[in-house]
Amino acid sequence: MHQVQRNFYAGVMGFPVAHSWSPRIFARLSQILEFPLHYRGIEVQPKDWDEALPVIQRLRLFDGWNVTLPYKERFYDWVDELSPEAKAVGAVNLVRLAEDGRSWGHNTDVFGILKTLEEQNLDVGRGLAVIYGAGGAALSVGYVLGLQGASEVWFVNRTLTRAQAQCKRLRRLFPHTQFVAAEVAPVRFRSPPRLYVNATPLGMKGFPSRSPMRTRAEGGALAFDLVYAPESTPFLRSAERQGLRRVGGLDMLLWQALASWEIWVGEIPKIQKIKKQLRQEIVTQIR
């Protein structure tokens, strides 16, 4: 792997931006591996797009960014490069310069979901899930749910067409998976689901703050919220008062830094160690 020896300049791109929890963790991150990266909010307005990207990549302002809302699928299509889970998933979430000006996509949403099941100790391998959701972080759980080989996968959302879409697209990749498209989650399902996936910006701070999960819960499966603030949110309270196990979205949000950091910098020694410091640094941030 490649080894960065000089300052990296990074952030992290989209609209809005200034409720990223990313500036405090990579200047964390920067500390702890005592590592010159230099990390910012990249706010860049949808009318703007078009006039800034060029700029940003024929001044070198950047080494490489990671990409937030609205842009993942838009740097599908303009980076040179993807990394196969960027190609497989068709959104772009993190981006690096090469030194001859050509771009990268990677997506780091995959690494992030999987190493957060690890954790947890789930494997949905030939069990059901659902995901409440359908935009590219629920493709991306979808994605992660098919390498596991589960029997079922359900996307739930309120547009059939795009739930309908990206079944369609995991179906080619995952033959062996039945996807599902539904507006509404059945009352009860064929087996009990192992996995319950909120992929929704429902409980995010400027969302409504609500459960998308309206039908009851199967008890003993695990509730994971994509959603890292707040800590606490109405959907995995409701997990909590149906007896699932929880997890919110701070984990995924740790390790797509991390592996941000792999990407653009290089190997980390010890990784499962700087995660939980991170992890318990930023916790006692927050409460």
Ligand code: NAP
The other form holds:
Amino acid sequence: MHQVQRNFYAGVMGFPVAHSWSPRIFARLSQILEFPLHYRGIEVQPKDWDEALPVIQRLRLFDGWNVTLPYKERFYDWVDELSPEAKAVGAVNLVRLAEDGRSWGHNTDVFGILKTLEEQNLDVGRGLAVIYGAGGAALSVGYVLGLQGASEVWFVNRTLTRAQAQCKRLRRLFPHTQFVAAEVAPVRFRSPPRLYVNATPLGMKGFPSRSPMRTRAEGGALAFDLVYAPESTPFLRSAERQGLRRVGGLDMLLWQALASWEIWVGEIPKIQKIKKQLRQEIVTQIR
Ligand code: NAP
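Now that you have shown the form predicted alone, what about the form predicted together with this ligand?
First the chain shown before, then all remaining chains and molecules of the complex.
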């Protein structure tokens, strides 16, 4: 793996970016790993996109950046090369500018989801899973479940057409998994779900404080909330009352930061230990 030896300039690009936890996480990582990675918010208003991007690229103000809303799809079209995950989910959330000036688009959502499920010892295998939401993050969850060979994956979303579009995309990639779109959760699934995922912003600071889960869940399953702030959400509290195992979105967020670092700078030694340390420090801040 490559290892960058010089100062590295990165950031998070989106609009707005003031709420992002990434600058805090990367500042801390830079201290822990004793490497000069300089990271900042790069707020680009949609009206400025056409002018801002060529300037940023030509002046090489940054060596790479994370991408947040509303630009993940735009960068998909903008970069020169795509990683297999970015190509599969049709969205770029990390850009790396190579030495030769070419831009690479990656998607670290997939890695963050895979690592979180791995830490929870959850491989859906031939089982059934339910995803609430049908945006970019939900699609990445569906992609991971397709990779795991799930037999059935439900997308439950308030806009049915969006859930249908995600199912159509995933069916082409994973013909052996049944992808089902629904507007409201069906009362009875064919077999007890092994995984319930909240991929909507419900429960996040500034959004309605309720859970998207309407049906009674089956005990023993895992409830995974992609929301990471606050740590305890209505979805996770409802899962707790129903005896489910639970994990919030912080682990996914941290694994994505670590993956970004490795793509930009190089391998992180003792990555599990670093992740544990970061988690302990950050979790107290998001409570
Ligand atoms: P997105 O593309 O905007 O999709 C949002 C989804 O949530 C859509 O399906 C939308 O439904 C649904 N939704 C929004 N508001 C709702 C409401 N009031 N009631 C019911 N459904 C609602 O967003 P995304 O990028 O997929 O992100 C989804 C969530 O995952 C966010 O909370 C984000 O912070 C979180 N996330 C976390 C991580 C992490 O590292 N932990 C990474 C990525 C994303 P419609 O289709 O009907 O609009």
